[in-house]
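Below, in structure tokens: the form predicted alone, a single chain.
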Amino acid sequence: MLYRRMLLFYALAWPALAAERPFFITYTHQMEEPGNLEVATRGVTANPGGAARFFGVTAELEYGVKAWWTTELYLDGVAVRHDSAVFTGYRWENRFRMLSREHWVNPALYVEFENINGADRSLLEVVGHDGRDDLIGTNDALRQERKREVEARLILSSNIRGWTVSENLITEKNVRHEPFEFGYAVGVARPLALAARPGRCNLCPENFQAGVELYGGLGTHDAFGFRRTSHYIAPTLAWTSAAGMTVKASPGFGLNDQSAGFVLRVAVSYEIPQFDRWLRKR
């Protein structure tokens, strides 16, 4: 029954992710092309502290409003083994590129509103004192906690001789209470080959991107630092087909006792070029 429910989540999210950043947590200054729509689904699973395994899934709709503005809607759900599968909420994200031309460092701003509950295990970021214990519990108990939060990021991204290097400083605040929470994400990635071949190719080296992410919490405004925070390192691999579909996978490893020992992430995406024109024609 659990797996049937998860298949339902994926069926709703599937018309899915395209050549894009190879990371799961770290954002770059890359924006969606104006008028393009990217439909994606991503999943995450872990077995924290020997508790019941969970499967988190997120459906994503990303649209390029302007060359400097990308907006995205997330729908989150989770299934826990021997428990249940539930819808855990939604997120509305906006990213703004601050400079129109490429520079040594390219800054971008990220603002997101989250309306989720405590059962959410999508793990799209790690902030404050988020840790392994937050991933343990029954859906019925955890979903009683409502989380209406605003997340902001300062994104500093660079393209250096084929390498993509990006640093994110994350701030999150519950709109009603709780302190400011902080986190970070750093990613480095590179295509396996920089020169593209003239013909269509699916398994050429330039279709693959490999990289690594490091991310974790930085406490709160009154307890800033690494004390009682969780941290992860995660290699990532992305493959983009000639038809524009991208598949990504990333095994993550907890670096301290506050972290889940092992986290596996997968994602599939597909980009619909000039979706706005297609919509107007109909």
The other form holds:
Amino acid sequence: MLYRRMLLFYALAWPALAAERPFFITYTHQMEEPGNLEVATRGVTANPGGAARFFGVTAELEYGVKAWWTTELYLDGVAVRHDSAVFTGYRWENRFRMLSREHWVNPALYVEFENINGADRSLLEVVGHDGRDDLIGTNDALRQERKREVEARLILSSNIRGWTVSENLITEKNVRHEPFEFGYAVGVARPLALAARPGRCNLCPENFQAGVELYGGLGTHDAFGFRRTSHYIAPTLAWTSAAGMTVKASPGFGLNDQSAGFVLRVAVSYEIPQFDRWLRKR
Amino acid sequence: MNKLGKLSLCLCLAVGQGTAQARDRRLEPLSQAPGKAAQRGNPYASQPGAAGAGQKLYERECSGCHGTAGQGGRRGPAVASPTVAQSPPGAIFWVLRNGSLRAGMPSFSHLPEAQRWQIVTYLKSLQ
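Could you output the structure for the form predicted in complex with its partner chain, given that the previous block was the form predicted alone?
Now the complete complex, all chains and molecules, led by this one.
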């Protein structure tokens, strides 16, 4: 039953597609092209501290409103082995490019509202004192906690000689209580070849991007720092097929006792160009 | 031709010219490239296969707005046009890197420089 529900999650999330961004946690200043819709699904699995393995699934719909504004809706769910599969909530995110021209460092602003419950284990960011203990427990017990939070990020990213380098400073605040929480994410990636080959090909080196990202919490405004925070390092590999579908995978390794140990992420994405025009034709 | 016919013809020509001018206006970012950037030469201009690679990249990254043959669309102006053909390669490269957010053109700085030059090579081959 559990796996059938997991399959259902994926079936709902499947018709999606083109995360050109090679990272899972770190954002860059790259915006979705106006009118394009990217459909994506991503999964994350871990068994923190030897507890039951969980499988978090997120369906994403990303739309380019303007060349400087991208909006995105996330639907989250989680399946826990020997437990249940539940829908855990939604997130609505907006990203704004702040400067009209390209510079060495390009700032972008990210604002997200999330309405999720405590069972959510999609691990789309790590902030405050998030750690292994937050990932352990039954869905029934954890989903009692409601999380209505606003997350903001300052994205600073650069494209230098084929390298993408990005730094994110993250802050998150529960709208009702709890202190401000802070986190960071840093990523570096590069395609395996800088020039493209003529002709359609699936396995050309320019279709692959390899990188690494580092992310973790920075405590809260009254307990800022690395104490009792979790941190991860995660190599990433992304492959874009000739048809435009992108597949990404990233094994993440916890760097301290607070971390969840080994975390495996996968994502599939696809971009529908000029989705608004397609809709109008229907 | 009666007066009404002549008037209709004039109106059609005026509207047609207006539309062409509006389309050309969307190519204005090409003239905004700073002199130094516009003067850059295309290192891939004479490289065999660069236009083919550029076409592949164009189809993936640009054809949604500018049309599969560069004929233009609702969102993007025609790039198979004299304006683009006569523009210096450096100016086209500059627009690909910076985009023109006001005109709705996103930046393609996430593409490696080599791939952007390959797209320029393909665009210059369009007539």
